[in-house]
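In the form predicted alone, a lone chain appears below as structure tokens.
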Amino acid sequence: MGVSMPDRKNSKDLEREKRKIKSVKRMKEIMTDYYIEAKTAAQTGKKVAWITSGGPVEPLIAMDVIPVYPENHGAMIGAAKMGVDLCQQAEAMGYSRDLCSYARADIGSAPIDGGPIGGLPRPDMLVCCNNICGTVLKWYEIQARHFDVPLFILDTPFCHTEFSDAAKKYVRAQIGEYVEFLEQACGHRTDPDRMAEVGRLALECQRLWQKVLDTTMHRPAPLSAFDAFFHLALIVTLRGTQTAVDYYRALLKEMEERVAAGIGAIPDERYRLLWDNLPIWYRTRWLSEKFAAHGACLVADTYTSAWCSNMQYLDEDHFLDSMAEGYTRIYLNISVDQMAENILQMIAKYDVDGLVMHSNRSCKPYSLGQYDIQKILQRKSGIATMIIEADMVDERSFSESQIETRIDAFMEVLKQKKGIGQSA
């Protein structure tokens, strides 16, 4: 006897039911929480600092500033499909379509509290790292003029081969001129011990985020790179505070009960594949959707394994001074050889069939070395390899059939390659 419309229909509503994260009403509650008490700063007497996301946020965390993130703010831009009105806006300022779209989109929502939380709440103070690239320098410069706000610059060395004695004390005599501008803004001094348990919070913090990350080196994966990208919001904004560490807790015994129960991201994992580069926020959902109607789970990514990185390089009992080398050993602040080796262990890790590489018209320093990485990767492991052109906010460099096609076809040569569907 067959199965009934409406019977088949409530079985995919259980199914869907079943793969829901359930973390993910948490993370809601606590992002709503944090925006609301950054907005609401100026009546609490608190202070917000805007931050880049490679930025030292640990001493923002101790003098209890509130960061506050313009490439969160970004992605949530890019997520909300606002992209494209926000970077025409800072074009039509005479900013060109060639900028990173977070910079034109951040730059773009100040003047009209823009994007879908009515713009970021007025900063006190700006904080740039040009770990992860030069066009922030730039932007907040720009951003600093626009509130008249002070900004202080932490100036880090690219990593080409090794990190010299000489540039250990270049960044650490910066965190010093750090912690100085934050007092000086404040109008209090740092408290050591507030300092010492904000380190220990911050590396338990990604510790525990490593190990969510990890879970998906079970079969199948408990969670997606999609997922992944969702749940980094925590490490990124919060990273030293007891709520981050509670909630990767939580969310690891989640993902720990997900594995023992053999509930995956997607219903049939035949395919395990590696994300390179940033989100197409605006098309996550498309692309999750794409991949797994081939039975294709995105199940590592080099975007969110970025924030544990540096953990090998933080000390916990000296925090502060091994600040110089975790913030300048960063992921994208090291040669492309090494960020191909950085790949190829975590291609290894986490057995990937192919790799998925977004070139990102937006981000230079991510995107411009993937031909060479793609290059070394083939050479030294014969992965399948297949790129992405697009942007990951502004929708007009997407082209939904050509993507379509090429995952189609790259999907069709791993299918190939694992003998899948084909006779004996």
Second form
Amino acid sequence: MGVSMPDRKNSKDLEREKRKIKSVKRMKEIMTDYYIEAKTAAQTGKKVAWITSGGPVEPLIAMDVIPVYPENHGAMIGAAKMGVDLCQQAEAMGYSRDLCSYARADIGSAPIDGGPIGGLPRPDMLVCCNNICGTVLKWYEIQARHFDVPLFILDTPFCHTEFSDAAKKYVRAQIGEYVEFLEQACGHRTDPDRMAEVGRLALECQRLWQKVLDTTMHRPAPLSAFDAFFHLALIVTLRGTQTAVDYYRALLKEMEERVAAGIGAIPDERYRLLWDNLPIWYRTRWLSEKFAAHGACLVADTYTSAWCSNMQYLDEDHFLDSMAEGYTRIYLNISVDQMAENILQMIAKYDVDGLVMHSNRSCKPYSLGQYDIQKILQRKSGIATMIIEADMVDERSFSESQIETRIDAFMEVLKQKKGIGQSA
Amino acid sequence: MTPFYDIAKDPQGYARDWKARTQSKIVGYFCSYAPEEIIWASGALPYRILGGGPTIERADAHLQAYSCSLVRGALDDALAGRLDFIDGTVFPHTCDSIQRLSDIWRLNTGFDFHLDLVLPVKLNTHSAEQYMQDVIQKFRQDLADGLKVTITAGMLKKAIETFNGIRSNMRRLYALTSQRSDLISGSDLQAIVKASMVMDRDELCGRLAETCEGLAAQHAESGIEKIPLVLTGGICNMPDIYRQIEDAGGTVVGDDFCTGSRYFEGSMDVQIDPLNAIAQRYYRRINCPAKHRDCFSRGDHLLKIVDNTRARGVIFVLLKFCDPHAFDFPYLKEFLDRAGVPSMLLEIEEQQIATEQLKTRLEAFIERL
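Next up, the form predicted together with its partner chain in place of the form predicted alone?
In what comes next, the whole complex appears, and the chain from above leads the way.
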């Protein structure tokens, strides 16, 4: 007994070590360096722009402006389980508890430099693109008043059934206005060669990220959606830099090696699931382990792939021109039925057994319509779906026992379905 | 006043009668950014959908509980057949909830046509102004196709005149309310506004003129002095809190509602191209919080209303789960605080108000003034 216990522990450690994604370490270094650079911008004389997660970061990179993402900050606050506290700060300032928890956490953090990194660096300008929601418009207005800095809004008309010519013309004109805004804020002109180079790097980065995500088509999937939530940070914040390209190239290599060695994200992948909506940042590990205990791996998700959803419209030879369409026709800026079509494609591509939808109180554009998507999918593919009612950052909206029961029941359905499928 | 109250009480009944009487089409619309002038010019009746049946049953299968009661109530009305008199629907792009409601509506309700009017969100640049014009132009064509009619410049000009008449009379009524609230109360005004969004617009224009004349001829009686108040916020289907405010010793002399003064603000230029005149009005009128003019436009505007009406306090009436308004509340309150204007917040959901509690809160607030 005295001998076998440590042995077993060792083999368990080895097993865990084998599954660990080695690139994580590098990722953490990059993000640390990035935040140090951003937080010392005042000393180094660099400008800082706050920008929305779906916003066009490339011109900022080309102008040597440091992009800072309040939404990434919101995710960090959530993952650090500091969401409730900061949301309550915002509520004390008069913001309703029903509002987006990213916005509340960031608004609550700004006056007190709260959160895991002691607040975000003060912005010199704000860049808000409403292709992800209308919430960012209000959020950025609030921060523009708070910091008293210029705000640029890139208005990307919603594509219910079409991206009209008028909308295209409007967004293209705004890309020009955006560049002018930056030139004014920075006091120097854009270098077209540099802009082209950044555009090329951004697209390369997107391609690499999509390839990383596509490695999960393999069984067992070498990474899970929970891993993707983590590795996503660079495609959001540092798209358009060589650093991000190098990182994703290394990550892709690691994933390909895992595929070759048959190393899966979870030990025993029997069920493959698709995740919809933002992560539940304060419970990613709990959820990951919960599903893994059932032999279920979340092999893909609609969220991390959203940063590649516009690649077909981007043209690296005419990057600024193609940005108009590329930034308007992204995943969240399209209709419910188009989203359902995308999910259907993902179901086939990743060969999943079920869909887990996070009904996220904080995100109406992502969540309203999920019930209809569910119906469309059931009709067209017969796939099993479940809905988790929660919130991405505010833990007060997470009921563990209820969600646990739902997951168990859902997995039971999948087991039966698969059982029947195999015996038939 | 009676016809207005009757229509406000049963807008669906009115619409059905109108349709039977005129054998014409009815176009349902959401939000005060729908260019009603074009709908009316086409010969169809613009009918503002406000939702709000007593219970919500069918909508729950499509919308989460954290959607506002306007969105849920409207969908429920459509799915239950309570809007069966509508031939098509117009969805101007406003908030995230209406944006998704449009998709869900298109996929589930089965009306003859469905038009998305994806207006600019920012209203402070030349390119946005141009885009507004393009969208309005396209809307004329799409609507004409949807209704299978032709909408001529002459028809548009006539509609513009009608709406200019409606709006100027509405502004007169608002002014009267703030000056002589003993003649026309906030409740009266509310009934008129509600009716105005669904009524035959020619009939409305005539009746409003008569009402204004009638009121102007009356002599003011010196009644009990009431405390003048302004309402602001985003409840689209206002329950009758006007009466309760009056009972508590206040009187509503102005508002900043899209179902109120924002709806009537601004005239259209009859000298220029009619579509351009319509686009200009929607581009220039005071914005809804889901749109952007600058970071202070709504605060400045609210203070101006308080100033013009000499109100002594402001009541924020917010619909639960209405994000754009909830985001603006702290800054608007701060604007009022700094100007020394007392305010209070009422959050309302699905027309349900705990009457006793509301009464106590209103009395306490008005007492303070």
